[in-house]
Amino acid sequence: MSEEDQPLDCLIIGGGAAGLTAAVYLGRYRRRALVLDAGGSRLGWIPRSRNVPGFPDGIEGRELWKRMQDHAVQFGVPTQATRVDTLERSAEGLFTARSRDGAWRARYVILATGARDIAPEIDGLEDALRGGQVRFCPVCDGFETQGQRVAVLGRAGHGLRESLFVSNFGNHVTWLAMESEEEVAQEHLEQLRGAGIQVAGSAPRIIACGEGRGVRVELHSGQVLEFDTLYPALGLQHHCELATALGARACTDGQLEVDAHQQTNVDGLYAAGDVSVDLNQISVAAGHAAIAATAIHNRL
């Protein structure tokens, strides 16, 4: 059997932080591996990241994922565009991925595939991205709005702990609650008004975003608000879908369980970056690759 017919060592599904860091990793540890993108990284919505060690003036993150592709396919590892379809685990432990473009098999296989932010209806969502007026990541960029006029858009729970996170960077905050806000208890009510936050309950019929204009909000009450930033707080949908259909275990949010390496219940079938239960961030999704990296190439 040629070295083309034998499995790869590593199968990595998913190009973002996490798919590109675990590839680096095994490329250099003279392992065969592939990545397998179907090029939606949210890095591609990112504007400027200022949390990326080594970069504190921030860089771009469509200019990051390149530099992470790059670096790579220096060490030997190509990504292949291609979206999965299937994923299948043999009874001897093989695992066999397919799209439309072929099929790839591997001895591991690393699930980078992340996760996508449930956006509001808004015309011109990325021109608003780019130009901030829209924001997903309060943790990556929160530092950036300080002393703004922030609008965060979530139901309940998720809505009203988004609020009073955003709060704490000195922002005059409003809490559009989308009719939910009789869900949240009294005493976290009561919280949110202790951090100076508004709370809007009528829900909004119509986002509006412009450069150099901010946003304009029309509630179905007939309210009008402006402010200069927007945080949806929508949740995230994680793409785990090929690994559950395996049998791997996920939280009820999509987040899929693993242990100290990374690794799911499903043995040799391993997870990293935003599909992985932990915090969605760069700097944590690498961290997740390196070590399922290094955890898959001591097995090999």
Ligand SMILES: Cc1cc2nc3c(=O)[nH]c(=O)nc-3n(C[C@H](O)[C@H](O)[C@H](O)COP(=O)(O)OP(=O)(O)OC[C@H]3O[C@@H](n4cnc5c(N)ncnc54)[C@H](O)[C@@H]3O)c2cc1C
Contents of the next structure:
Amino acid sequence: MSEEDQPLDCLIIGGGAAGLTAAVYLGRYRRRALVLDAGGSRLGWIPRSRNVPGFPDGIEGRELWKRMQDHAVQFGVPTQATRVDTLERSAEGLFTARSRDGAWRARYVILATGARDIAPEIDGLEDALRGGQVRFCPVCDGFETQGQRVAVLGRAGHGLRESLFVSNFGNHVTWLAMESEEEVAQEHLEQLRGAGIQVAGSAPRIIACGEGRGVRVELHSGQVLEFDTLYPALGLQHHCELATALGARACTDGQLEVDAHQQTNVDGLYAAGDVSVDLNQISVAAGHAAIAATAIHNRL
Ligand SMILES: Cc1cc2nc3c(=O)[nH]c(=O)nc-3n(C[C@H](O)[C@H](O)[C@H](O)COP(=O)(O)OP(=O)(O)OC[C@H]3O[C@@H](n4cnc5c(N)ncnc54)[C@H](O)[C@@H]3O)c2cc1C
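Got the form predicted alone; any chance of the form predicted in complex with the named molecule too?
Below: every chain and molecule of the assembly, starting with the one above.
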């Protein structure tokens, strides 16, 4: 059997922050690995990240993504552009991934397929994301909203928690509750009041007004509110299906359960980054990937 016919040591499905970090580690452990990536990393939506260690002046998400791809290639792990449709595991424990472009066999798999932000209907959403008037991640960039008028759009529970979180950055927060404020306990409404958060029940139409001109919200009542920044808090859809089809356990929102080495309950199947249980951050994704890659290296 030629080397080409041999199964890979590790197949990495997903080539964003987690998948490419795993690629660097496995390449430097001199393992045969390959990244298969559908090209939709959340890195591509980051106008400028300012919390990645080593980049105090920030770095554009696309630039960081490109550097990570080059880094992995430098240590011998390329990325092939394709979307994996199915993942199977044989009785002997060998994995086979298939896409319209081919099939790949591997002894271990790291699933690093990430997540997708559930976006509200906003006129001009894509430009607003690139311009920073609509932001998805207050953990990432709440710091940048100091002194601003900020709206948080989300239903009870999620919307409420995010409003409280965002209000810690010295800004003026309004919770657009999508008619869910009646589901919120009195003590939580008092918490909101205590934090100086305004509540506006409905938000039928949201318009991003162009770079530097914020977001306009037209309420049912006819009232118009204007904000510098809007955070949708509608949740994430985690891309866990390839793993759950093999019997991997996931939480209700689709984040995969993993052990201390990032292994799912399916032997040999690891998960890293946003798709596994934890905080959705670049440095967390990189940490997961380092742990998973090293655990796999030690088993090979
Ligand atoms: C607007 C925005 C701003 C952000 N700002 C920051 C920030 O400042 N700091 C920070 O730490 N984090 C930030 N984040 C979060 C950060 O981008 C993510 O936490 C990080 O990218 C997660 O890495 P990942 O590898 O898990 O997923 P991703 O980077 O999203 O990569 C997953 C990859 O898997 C691919 N994929 C999915 N399914 C398949 C399949 N079936 N076959 C093949 N490939 C597949 C996807 O196409 C994608 O390329 C931000 C996110 C957004 C949306």
